[in-house]
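Heads up, the chain below is alone and in the form predicted alone; it's given as structure tokens.
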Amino acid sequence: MNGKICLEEHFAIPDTVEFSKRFCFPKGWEVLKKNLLDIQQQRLAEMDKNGIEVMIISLNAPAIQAIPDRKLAIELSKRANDMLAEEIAKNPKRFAGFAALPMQDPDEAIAELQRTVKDYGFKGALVNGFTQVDVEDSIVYYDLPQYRPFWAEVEKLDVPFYLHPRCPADSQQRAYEGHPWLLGSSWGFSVETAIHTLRLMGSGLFDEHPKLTVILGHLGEMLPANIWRTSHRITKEPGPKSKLPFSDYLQNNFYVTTSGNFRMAPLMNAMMELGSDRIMFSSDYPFEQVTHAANWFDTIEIGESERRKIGRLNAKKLFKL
């Protein structure tokens, strides 16, 4: 299929690129590093080869969210967003951007989102999970009260918020001891992101801001398969502050992408739980191969109307492309 739009695709600036080294086999680091720092060469060639018209690009993980120093986080997020805007301006028909945000300071995050959306035309924000604030061993989630003004601004600007994974904090990794292979994209990413998402749902956020749109990668970080049971089995007192079943929020306030999860069964599960109008194609470049993602998506046995919606039309509508 030609004309695909993808939106969990990453880049790095020299100040953040080393954050991605831990997610790569040693022999592959130099290639991954080169591809993260590149925008106009190999990336564009991969898009052309695989029928991708537009790529929405975001900063690598965990990057800004793993910088406890507020001042440095603010500085680097602005630098990364400025560099991304410069690259998009060179080829605006093929590239768009998500803002990196210094969630260490909610007011500064609001200001940076406003700046990048209004001045640069960014399509929203991508934030890499919880944020470390002031000290290394800190875990700050966005269901906390200090982020309510931030969410109000996201809703007001009418742009999506992409909640991207990161590893569980070092102090929360006892279940992974002796099994470090579980920590990253194989398992820990999805667990961490799913918990964060459930916290947002249970906090009453989407009752207060019903027009909020949140995007999850990897076909929903396992949530579509378990959202009914999670909601059904909540019995502890006090319970969540939310008014509706969690499945309602997943269906009304969330989109999921195919990034890094090229498998028919979870795709069908997501289609049954959310509907094909709420799924978008992505690859997770350069951590995954665009060719692998595109070949899988272009040949899976779904209807052509669903393929066009997931591959292009849903993103075109959501991001007003």
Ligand code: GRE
Second form
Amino acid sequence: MNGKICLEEHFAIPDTVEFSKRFCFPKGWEVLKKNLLDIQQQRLAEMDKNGIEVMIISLNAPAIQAIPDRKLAIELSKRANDMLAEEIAKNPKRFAGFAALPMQDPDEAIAELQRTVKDYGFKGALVNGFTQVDVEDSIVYYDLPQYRPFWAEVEKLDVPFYLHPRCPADSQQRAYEGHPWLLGSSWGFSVETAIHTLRLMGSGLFDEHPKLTVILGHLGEMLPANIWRTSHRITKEPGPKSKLPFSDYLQNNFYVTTSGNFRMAPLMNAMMELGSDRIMFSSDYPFEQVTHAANWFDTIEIGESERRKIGRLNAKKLFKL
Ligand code: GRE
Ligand code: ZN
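The form predicted in complex with the ligand is what I want next, because the block you gave corresponds to the form predicted alone; please supply it.
Zooming out: every chain and molecule, the one shown earlier first.
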């Protein structure tokens, strides 16, 4: 399919690129590093080859969220966003961007989102899970009260917030001991992101801000398969503050992308739980190959109108492209 739009696609700046080193086999690092730092060469060639018209680019993970020093987190977010804006300006028909945000300081996060949306035309924000604040051993989730003004601004600006994975915090890794291969994108990423999402839902965030849009990658981080049961099995006091079954939030406030999950069964879960209007094609380049994502998506047995929606039209509408 030509004219595809994809939106979980990463780059790095020299200050953040090393954060990605632990996520690949040592022999793959030089190529991954090169592809993270490149925008106009290899990346564009991959897009041309695979029928991608527009790529919305975001900073690598966990980067800003794993910098406890507020001042440095603020400074690096700005640097990354400025560099991304410069690259987009070289080819604005093909590239767009999501802001990296210093969630360590909610007011600064608001200011940076406003700046990048208004001055640079960024399409929203992509944030890599919980943030460490002030000390290394800290885990701050965005359902906490200090983030309510931030969410109000996201809703007001009418831009989506992409909740991207990171690994569970060091202090939360006992279940993974002796099995480090489980920690990253193979499993830990999804568990961590799913819990964060359920915290947001259970905090009543989407009752307070019903127009908020959150995007999840990897076909919903396993949530579409389990969301009914999660609501159904809540038997603890105090329960969630939310008013609706969690599946309602998934259908009203969420989109999922196909990033890094090129498989029919989880796509079907997402289609049945959210509907094909709320699914968008993505690859997760350069951690995945655009060719792999596109070859899968272009040939799976779904209706052609669904392929058009998921491959292009849903994103076009959501991001006003
Ligand atoms: C991602 O950004 O989704 C990612 C990483 C590291 C490894 C795999 C992966 O940041 O998909
Ligand atoms: Zn990703």
